[in-house]
Amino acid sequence: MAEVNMEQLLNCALCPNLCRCECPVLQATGREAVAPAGKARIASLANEGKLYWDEVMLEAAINCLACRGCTIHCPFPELNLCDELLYSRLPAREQGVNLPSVEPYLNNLRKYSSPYGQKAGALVTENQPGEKAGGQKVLFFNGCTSLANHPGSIEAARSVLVRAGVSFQMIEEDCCGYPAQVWGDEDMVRQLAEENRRKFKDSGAELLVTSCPECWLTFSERYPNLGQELPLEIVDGPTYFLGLIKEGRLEPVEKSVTEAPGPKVVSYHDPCIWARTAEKTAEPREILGAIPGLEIKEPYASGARTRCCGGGSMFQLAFPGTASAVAGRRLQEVPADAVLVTACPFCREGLLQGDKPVWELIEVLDRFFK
């Protein structure tokens, strides 16, 4: 089990709480217990044995989107409150305390290796285009949210990779395991990590590409912390697809977007992990900027100061009402005449409210590049 950094946790617990204006959960609920400092106080007292985990305390401590919005105004640059809260609440499950709302999803993970339940079937693909192929053999990992809720993005990724002449494969996927870690089941995390490592090794791929930020972070950082470092390079989707454009393997369509079906004005929503952890804010905008005639309008908060969609850390499953409120607040910051584009399956799902369309970046690539 990862150890809690009590010094950093107390720094947050005793801070004047400058981050409160950026915490989406606090803004949506108004509950002091779920403010960053409130959660840090609960966690620090539990770690010191001055407070015992019960369902009420656990519910407050798990009310975190792991969006890292609290870092924007934080005076402690080394503090990662999201991880400290996660490590702090792991003993709760060992003590028999859990959150009833997440148990059905944990049961799905145990039975189907997906929090969403039985998978639709093996979406297995292998493309070996021969002389047009170049570079490393790619394993494209879709992630369980896309598999369960948006197969259109999978078809778009398949289409773009084939068009670019990439030697790639898609395998029968299991969840990366991060949801189990969020919900306190460390044994399941290790089990899924071991199984994924085996599958990735057996694939023979040299490069793993994923458009899911949570999967990317899990494979890049969380697996090594579990002693399950993967035997291949890991690259985020925006960086990889921008590389294909720069190599000339994907080219914008010749006609302007004004002549083609699809969005004419877009606003790019930065997923929290891509923006604040991976620092991938320029790449998606370069992709969009390469499309002739496409107008880009920024939302109120963008780049590293982006605001959460409400879907981080599987929050939309555990707390759907709060997640919807967080998403509604974010949608108010998007230009009214723009189609929202994002590079995260969780963000797309969370921001789909009302009749306003939300496109994933891979769908834009599929529509406007040849």
Second form
Amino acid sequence: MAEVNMEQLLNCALCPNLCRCECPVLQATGREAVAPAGKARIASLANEGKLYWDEVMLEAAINCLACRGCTIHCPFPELNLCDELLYSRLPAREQGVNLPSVEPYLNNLRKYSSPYGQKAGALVTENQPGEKAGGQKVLFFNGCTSLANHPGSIEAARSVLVRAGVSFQMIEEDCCGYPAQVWGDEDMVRQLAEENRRKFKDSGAELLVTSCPECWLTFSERYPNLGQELPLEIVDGPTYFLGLIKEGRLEPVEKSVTEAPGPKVVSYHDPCIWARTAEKTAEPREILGAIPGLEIKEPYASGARTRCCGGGSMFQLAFPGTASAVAGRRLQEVPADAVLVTACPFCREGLLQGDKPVWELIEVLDRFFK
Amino acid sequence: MAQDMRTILQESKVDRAAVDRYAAGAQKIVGEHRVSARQADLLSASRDYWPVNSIWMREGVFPALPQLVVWPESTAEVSELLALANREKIPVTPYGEGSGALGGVIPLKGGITIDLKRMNKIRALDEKNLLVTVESGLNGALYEEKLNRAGYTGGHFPQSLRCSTVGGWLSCRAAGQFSTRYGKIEDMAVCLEAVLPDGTVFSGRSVPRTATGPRADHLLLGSEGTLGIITSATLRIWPLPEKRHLATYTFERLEEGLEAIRLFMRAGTRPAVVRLYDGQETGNHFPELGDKRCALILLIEGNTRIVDAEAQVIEDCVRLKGAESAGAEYVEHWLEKRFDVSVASILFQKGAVLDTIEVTTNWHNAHSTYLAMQEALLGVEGTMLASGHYSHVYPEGAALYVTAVGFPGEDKIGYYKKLWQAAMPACHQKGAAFSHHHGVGLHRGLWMADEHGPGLDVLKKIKTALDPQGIMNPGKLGLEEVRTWRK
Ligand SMILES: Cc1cc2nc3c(=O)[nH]c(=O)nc-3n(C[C@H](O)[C@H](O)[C@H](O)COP(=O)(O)OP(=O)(O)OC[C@H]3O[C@@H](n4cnc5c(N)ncnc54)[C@H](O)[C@@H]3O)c2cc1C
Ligand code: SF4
Ligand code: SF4
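Form predicted on its own done; form predicted in complex with its partner chain now:
Starting with the chain above, the whole complex follows.
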């Protein structure tokens, strides 16, 4: 089991919540118990045996979007609060303490390898282009949330990859394990990691591309922590697609903004993991910037200072009320006259609450590039 | 089954049936989701940033627990919640963001904690009159951010900007780091809207000044939740400054620095930031300057021509007192680090006890108070360091901010009490006032009689008139004796 860094956790527990202005769950609910240091206090007291895990304490300590907004003002560079909370909570499940709201989704995971239940069919694709072929063999991983909620983005990815002449496949996917990790079922994460590792190996692909930040994080950070190095390189969607543009395999369609219906002004909402963990804030903007005539307006807090849409840590399933309140706050910060673009299926879900269309970056690529 | 949490300061609790009745009533007022008896919520609302709470946190004990936490979203809800508590005689503790430094939010008698963080809207931005009406639960940094987006500043930057609320500032008479130009929060507060324990809602007029008797709304300034709840305030704002001028000077002795400040304040300049550090703090904050001289950092801002003129006058004054110029980069460094209090977490983990005590002096006793308090703190066995700086200045004097750090071994609470028992009389003897901006809370209440003399009875009479049942934040501001916390 992953070890808690008690020194760092206590630094946080003893802190007056210097980052509370950037903690979306706290700002949306007003609850001290879910303030960054509030959670750290509960977790550290539980680690030290000064309180024990029960449903109430677990509910507070798990109320973290893992958005890392708190790192913006945190004076402790070595503190990774989300991970310390995650590791601190692991004994809870072992002791039989669970969060009732997530049990149905964990059961889905057990049964269908997706928290959303039975997966939609007709995903498996293989593309072996002729003369345009080149580069590594790609496995494109969509992730459960796109599969369950947004087949449009999968179609867009398929069509963009075909257009760029990429030799790629989409396989029958199992969940990456992110929800199980967040909800404390480490055995399930291990099982899924093993299964995915086997499937990826069998695919013969050399490069795994994913548009889902949660999947990317799980593959590139969690799996190695569990001793499951994947047998292929992993790259995030924005970097990969920008690469295709730079190689000339995707080209913007001239006058597609000015002379065709569709968005003229866009605003890019940075997903937290891409912005603060993967540090991919330039790539999506470069992609959008390559489209002639498209105006880009920044939301109020953008780049590394982005604010969560409420979708982190599977909140849309575990705490839908909070997820929606967080999304509502974020929507107040985006320009009213722009079409929202993002690069994460959870962000898309959250931002859709604004009753306006939300595009995923891959859909922008599909629409404006040939 | 709720877990058994040990509390140290709990004087009493409200009987279960009354709390349950209140909970049912509160749910009707604010809805089910904004009332909680979950233990995680109760223990999180039990504390603030009083150092004693950090000591107890490490021991796994709590000061005192509320029995219910409620989150209102409007003045009308606050009014109904208070009226209900008043009828049921249930104690009420208002809670902002718990950054208070003296135990003000500890619910000594249990009851209800009213957490104001969901009252967080800007109600009106009045650009013509340079006023903003803001709800009391809004976080400080978010308040400033909203103003900045519209081209204004609130001018209030306590070190706790990111972890305190507007209502907390007003309730404690807080001071921001830029106070010499913009004033303390009470100088910015044009009027308040507040709710009394019986549910009465009232507010002052948002006009520059009035002469229609004492200001009832201003009674709430500094009342720390003992009289009622501040629900919103109309505050002064300023257009974002055109220019910023940064300067650092060093002096051979602290007294010379103080004299230099007195001169430029007397000349009528109003730099936003004026901070004069003793040698020890100069060395800690700015190692390149060493600890032999005392650093004065200055930040002047506003209209370009006024800033330039102020910089010139200040330069003339400090030169008269032997200042050496040290460049703007130290102010830049301070600007970058000014909200960082990470050292406190680290020291507490190492078994240290630390506290900061801020008092108000006039010019004639500014230096002697520093010397007396430092000597008193160093005289307590276990103290490793007692240093100070002047953090806010006025034409008539300055706020002195003293920091003490000690490694007392086992009896941390005993040591903590000794620190204050040494420092407060030293401050009193020199004629300084006991607090400039942290307020009283629970702990400083022990010295309120010394501070106010017969004035304390006046405050007690006001308290009885406005809160006859004594439900509002009992045991705070030194208005009544607290059995569980004595000198
Ligand atoms: C790191 C750090 C730095 C600090 N720096 C400064 C500084 O530079 N300047 C300064 O002045 N202070 C400073 N403080 C002290 C503290 O931040 C202030 O006292 C602040 O005003 C408290 O605000 P809060 O919202 O956290 O209030 P809380 O701690 O939640 O409450 C403080 C008191 O006010 C009452 N209260 C809160 N809201 C209301 C309301 N709406 N109506 C009625 N009563 C209410 C509470 O019951 C309590 O008695 C600092 C504290 C910390 C932790
Ligand atoms: S995350 Fe950092 S800034 Fe936030 S409460 Fe913890 S230690 Fe303080
Ligand atoms: S990661 Fe996000 S939700 Fe979690 S404590 Fe930090 S700011 Fe709050």
